[in-house]
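One chain comes next, on its own, written as structure tokens: the form predicted on its own.
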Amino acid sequence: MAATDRTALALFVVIALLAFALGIHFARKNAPESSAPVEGMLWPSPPRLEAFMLDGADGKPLTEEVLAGKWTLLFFGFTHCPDVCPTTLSTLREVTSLLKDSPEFAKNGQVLFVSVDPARDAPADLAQYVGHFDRSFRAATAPPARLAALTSQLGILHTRVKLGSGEDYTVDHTASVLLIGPGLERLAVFSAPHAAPDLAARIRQIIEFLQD
């Protein structure tokens, strides 16, 4: 092979290797971010909870500060709810029991139930209602404008549905359970239906993932 041919071949190989290396570089640079490590987790950029103020079942204002430093399981519903709400709260009671082996949640975990039916759910009624499931559960509600300051940022939908020809009504609402982190990050949205063992496992995995 002539010297010029060998030089041309060598140059071709160098260019090919350089093109290959550049291709790998740009592929990695432009690759989509990895999917959430746990189903339902909002990752890698969980939105932060904005300020709100509700009326707590204990008669005190309940703001985002009550959630700071805690792992909060947040669920929206109403006390006249015939099935989804009591079922979900029973599930959350089981979830908190299953998470007793998670030191972080056992120490800093809490459940917050927010009523989307303030016309019928006074704070005192909420305290009695959640007490049927677990006395440690927190509860709150607020007039529509202040309630919307929380539901709108979380994507929680709720609307009155008239029953019959009278004034009675029910409330259709989002049945998801949300996990709010200690830094007020909206870490996960768990869609219904909820199974306690699965929910507890995913919450445990999220906590462990964030602590590693």
The other form holds:
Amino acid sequence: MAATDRTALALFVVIALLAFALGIHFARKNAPESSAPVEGMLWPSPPRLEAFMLDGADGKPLTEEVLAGKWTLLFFGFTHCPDVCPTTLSTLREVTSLLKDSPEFAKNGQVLFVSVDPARDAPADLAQYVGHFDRSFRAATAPPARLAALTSQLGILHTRVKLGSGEDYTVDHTASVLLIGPGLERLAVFSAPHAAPDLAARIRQIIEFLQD
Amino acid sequence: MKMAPILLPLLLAGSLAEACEGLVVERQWIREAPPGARVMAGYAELRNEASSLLVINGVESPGYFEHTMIHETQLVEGRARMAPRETLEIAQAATLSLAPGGLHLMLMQPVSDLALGAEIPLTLQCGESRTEVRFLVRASAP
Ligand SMILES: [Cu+2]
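Take the protein just shown as the form predicted on its own and give its structure as the form predicted in complex with the partner chain.
Okay, now the whole complex, with that chain kicking things off.
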């Protein structure tokens, strides 16, 4: 390599690094700030949900298209989860009932439960599981790679942990409830623990804020 | 039976060990399992009316669940994790609450479907002593 080539390469590397650092700087500057009108809301620049494809409990593929035009409350869990998952799904049933007087949510609201334990939760079995809480609830799961296409973009973590000496395991998982807007905007992340009146109030505020 | 007759009503049929001293169990319930769920959770208020520390070191329900544990759900940075607990310690005159999102009895692999309204005997172990309590299967907390 000639000396001038090496200088050119070095210059290129320096410029690339500078551009990268500047990029980070501006990305940070434009990141959603604490100016969000509602706690948990990702505002003013909510990230957009990217394409994914899960296996719906109804036997059909469940893609981002199922969320388009809807206000979706999204929760991740698994059926061998006797405490947090049923508690949260019961809370979400209460939330949807509290939001019956929001014409927008009553018309276009939905709840989607995604199992992060596809090894034990077959899509078809999830229909009965969520139906136990509310017949309108949707559910889906997918083999690890397709599941990750959704969980990784949303920052949903899930890890298998052995229980006792047998084959049993549990899954540590992010217990947040996410609100996805009709334009597939990731509008909010509500952290656990969840209380129905508080969740309903915050969702109502976000819908009203966006519809003003 | 070496128990004094006055203690007999405190014991449930079939249990030969002494009851956990001072243990009073109230508002006990098991959350109804959605169809297909192979794991359930039991909740209760545990009060210690004895004049010393009460230590519960196990739970069992042979004939109803194949595997039972004491668990605690912990929320760490937004993540829920269920961690086994060796013991539950209840100070004199104190009440310990096993409630959704926290401490619970982890009831795995029910032998049969346990319907709403069923009463399930669970045995709490305190060293050599045992207290059997009937837990009601309910949709939500009493
Ligand atoms: Cu548990």
